[in-house]
Structures are given as structure tokens and as C-alpha cells.
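In C-alpha cells, one chain follows: the form predicted alone.
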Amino acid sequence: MQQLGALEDLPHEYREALTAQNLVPLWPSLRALLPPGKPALRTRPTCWPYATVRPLLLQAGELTPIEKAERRVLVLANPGHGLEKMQASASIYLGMQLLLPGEWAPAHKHTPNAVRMIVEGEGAYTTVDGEKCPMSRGDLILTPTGLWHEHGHDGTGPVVWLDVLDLPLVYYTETSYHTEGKEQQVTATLGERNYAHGGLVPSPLFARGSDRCYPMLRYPWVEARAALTSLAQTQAPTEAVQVAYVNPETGADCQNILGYSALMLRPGETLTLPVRSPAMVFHVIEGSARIDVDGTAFTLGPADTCCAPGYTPVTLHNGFSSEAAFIFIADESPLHRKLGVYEVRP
């Protein structure tokens, strides 16, 4: 490989002259920007066990009232990026959010896309674009870019959910901001009812379908789980049992930047994933699984979360012989495809 010159090889006076004109020589940093064969990965395999996150989150509820927090969240930060960057991967932000009985997190909208994967509790809801979406464990609720949303809790006991946003990317492009709003009036029925059966959507003969970019905002876990267990009965044992969260009218990813899916690991199943360019996040909804990320292994139980960098081999294993494991997955595939850098390696 060609040896490139170092910055220190240049005369001090020349470097000062460049700096004075806001100029930087490329060649000393070229290999860092374009390394040979594989990107330089800052994302590290990292795990956030819910058993350690939950008490600290509940303590945050005691220490900080919702009025002073607006959104009471503990960020799941990847040390490879620096904890101060508050990101799980290059494009994924993760946070565990707590809402206590009687609390209301006020309405706002923002440019990053977000989803909520409900972890525990009942009685809370998110109102998105006038649609009130109840929260139950395993439900996926979208709060896409530019849509008003707020959270309320009419039940008892804490409600916790996992936030997944494309915030690192939107922040990097200097397009991240929010706008505060007032409490929404509920004006829309649950869009999921119109798309409750696969392959069937409202007829265009009498209805042009939804005029919203995101016709379905809540994906109930009871439906996703039923789809997985049904698929498992017909899928070949050598094939993965996985469903994607999509826009029911277009079949495209349910959001623009990050992709979301649910995976069922059959009892005793070991699944080796293809080595792909996007980073991935795994969150266990039910059961448990061992996740090996290029030699770094995590054993995840319900509500545990971990991430894996891209270009890295990942193996999933369900150690139980009689119980399936159900895993929520977020990854950067839609972004990579749009950028033309999506890659699968042998």
C-alpha cells in the first residue's frame, strides 16, 4: 500500500499558512476517511440490560418531575461514539422513556423520525397527528418527522418504552429542531383497523386511501406476534421467521431512514445473520436469546437491548428447547439503500 505523507512532514510555516486560510491537506487523513476494504467502525457491540436500566429510570421519576423533564429519558449511549454523543450507532439514537400515572408529556413535533417500542405497563397512550394510540407491551408506535405527538397516562403503575430515532443523522445534517404545540384534539380513528388483514386495503373505487404519508401509526404486538407464529408453521426450518413493519399502502419501509422488523427464534434455533453494512439494534420482547457479535456475546432476556455494528458477523441463539424468543430489530438498511452503500458480504 502506498505510504502517504504525514502532516508533520510539512513545514510549520506552511501549515500555519493553510490554517490561516481555512485549508486542510487531504493526504495525511485520506486513509482515515477512506480505509482499505472496510470502514473504520466506531460503533461497539454494547448491551443495556433492563434490570439495570429500570431502577435508574424509576429513580429519575422520583428526582425529576415531568414538568422539568418534558421527556424523561435515559439515553442508551454507545461508548465507541463517546457517551456525550448520545447515540447507539452512526444513525440510531436509543432511549428508555418513563411516564408515571397522571403525567402528560406535552405536544411537540420535530424533524427526526421516532418510533416507540412499548416495554412495560398499561394505561398510557400517544396521540399522533390527532390519532390516539394506546400503548401495550410490544406495540410499535410511529411518530414520524413533522407530526405532532404527545404522551399521556390514565392508568396505574409506570409505563416504559424504548425510543428509536434517526437523530444522529438528522443532527449531523444540521436539520434537527423541534416545535412546541398545544394539546391535540383526537380527530382520527385507529388507522390500523383499516389494514388489519394482510393483502387487503381500503378499495380505491370508493376510497382513495389515506391522504397521510403514514397511514398506519400503531402496529399492535398481538398482530405482529400472530403473524410470526403463523409464518413459523409454514416457513421452512432453514429460513428465518421474520416480519417487517411497512407502510400498508405502499409496501415500503414504515419510515424513511431506519427499518424495523420482528423476528421469532424457534425453540433451540441458531440463526447466523448475513454480514451487512447497516448497524442493528436487538430488543427482546419475549423469551431470551444469546447474541454473538463477532466474538462478543450477550445473553438477553425480556426488555434487554443491544446493538451490533455493521460489517460484523452476528449469530442469534435461543437456548430454550420449548419456548420461542421474539425480538424487535431496528437497523439502518433504508438509509444505506438510499445512499447506495447497502452491502451484503459473503
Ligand code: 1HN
Given for the second form:
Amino acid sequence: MQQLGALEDLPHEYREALTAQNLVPLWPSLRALLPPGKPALRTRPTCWPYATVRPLLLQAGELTPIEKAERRVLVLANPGHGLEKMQASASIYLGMQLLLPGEWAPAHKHTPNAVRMIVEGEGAYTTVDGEKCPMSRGDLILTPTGLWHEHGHDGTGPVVWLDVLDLPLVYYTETSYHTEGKEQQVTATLGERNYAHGGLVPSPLFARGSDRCYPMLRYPWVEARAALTSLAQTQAPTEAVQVAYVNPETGADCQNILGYSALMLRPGETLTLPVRSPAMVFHVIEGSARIDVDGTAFTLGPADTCCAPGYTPVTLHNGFSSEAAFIFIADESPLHRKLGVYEVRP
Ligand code: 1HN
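Next up, the form predicted in complex with this ligand, please; the one we just looked at was the form predicted alone.
So here's everything in the complex, that chain up top.
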């Protein structure tokens, strides 16, 4: 490959003349912008064990009242991007949020899309677009772009959830902002009930399609788990047991930018994932797994979270011979497909 000229090769006065006119020579940066064969990856394989996050999050509950935080969150920041960037990967933001009994996180809406994966506790709920969604371990609740949302807690113990947002991308595109709102009236029954039976959607008077862009906001863990365990009974042992969280009206990804799925690792199973362009996040719901990201191995138990950069080999292994592991996965594939940069490497 041709070695290109460096900035230092240019006369000092010439460089100053360029700078004074807001001009920059491309060739000294061309190889860094377009590295050969594979992108330069800032995203580092990183693990956030819940045993280390939880006490610090509970301490935040003592140090900072909810009124002073609005959302009491510890961000899972990837050191490869710099902690101050508060991103897990190029397009994924992760945070662990704590809500204590009686607390209230007031209504707002914003341009980034969010989902919540409930990690611990009972009695909290989030109201999204007038739909009051109860929160239980493993439930996935969508808060798509532009929908009002607020969180409350009628229970007795701490409730913790994992927030996943496309905030780094939305922020980068200079489209990130929020609007404060008033407490919502609960106006809708749970939309999920209309899609509780596979392959059947409401079709009143032969019409088809909901008038809502996001007809299903809550994906209960009992349903996702049941789908995985029944798939495991019919799937060939060589096929991965994985389900995608989709819009039940269209079958498309449930959100525009990040994709969500749940995976069951059978007892003793080892799964080598295809090497793909999107970065991924793994969060263990039940059981445990060893996740090997190009030679960096993490052992994850319930509520532990890790991330892997794109273009990188990832192997998942369930060392238990008797118990299945259930893993929630977030990735950047809807974004990569829309951009036309989605790749699977041989
Ligand atoms: C947000 O609105 C929530 O509503 C949580 O709970 C985390 C992180 C960045 C920006 C907005 C929430 C967030 C957030």
C-alpha cells in the first residue's frame, strides 16, 4: 500500500495558510479515516458485573435524591471511547437506573429511542404513551423516539433496570433533545394483549395494521422465555435458539436503530457467532455464560452485562450441564442495514 505524505512534510507557512482559511489536506489523514480491510475499533470488550454496579447504584440512591437526578443512572461507559463520552459502543448507550419505593421520575420525551430491560425488583412501572407498563425481571419495555414516558414505584424494595439507547448516534447527528411534560393520564390498555397469540393480529372489519407505529411496548419475559424453551424443543441441536423482538404488525425490528433479541444457550452449548459489522451488548437474564470476545473472556452470571465491538469473533459458552442460560442481546444491526454497511464476514 502506498505510503502517503504526512502533515509534517508540508512547509510550516503553507499549513498555517491552510488553517487560516479553514482548509485541511486530506492525504495525511486518509489512511486513518479509511483503514485497510477493517475499521479502527474504539469499542473495547468491556464487562460490568452487577455485583460491582449494584452497591454503587444503591449508594447513589442515598447520595442523590431523585428530584436532584430526574433519572438516577450509572452509565456503563466503554473506556475505549473515553468514559466522558458515556457510550458502550459507537451507537449504543447503556445505563443502570435505580428507582426506590415511592419515587417518581417525571414525564418527558426525547428524540433518542430507549428500551428498558428490567434487572431487579417488583412494583415499579413505566407509563409510555398513556400505557402503564408493569416492570418485572426480564421484561423488555420500549420507549421509542417521541413518546412520553415517566417511571413510578408502588412497591417496597429497590427496582433496577438496564437502559439501552441509541443516544451516541442521535447525539452525533445533532438531533438529540428532550421536552418536559405533565404527568400522563393512563389512556390505553396494554397493547401487548392484542398480540399475545402467535400469528394472530387484530383485523377489525377486514382492516389490517395498527394506527400506532409502536403497537407493542412491553414484551413480558414469561412470553420470551416460553418462546425460547418451546423453540429449543423443535430446533435442531446445531441451530441457535434465539428470538427477535419485533413489531408484531410488520415483523420488522421493534425499533429503528438498535436491534433486540433473546438467546437461550442450552446446557453445555457453545455458540460461535457470525463475525458481523454491528457491535453487540450481552446481558444475562438467567443462568451463566462465558463470553469470549476475540480472546478476552468474561464469565457472566445473572444481571451481568458486557459488550463486544463489531467485526470481532465472539463465542458464547454455557458451562452448566444441567441449566440453560438466557441472554438478552442488543446490537446495531438495524442501523447498519439502513446505512448499507451491514456485513457478515466469512
Ligand atoms: C432517559 O430519558 C431515561 O427516561 C433513562 O428513564 C436514561 C439516558 C440518556 C438520556 C435520556 C429515562 C437516559 C435518558
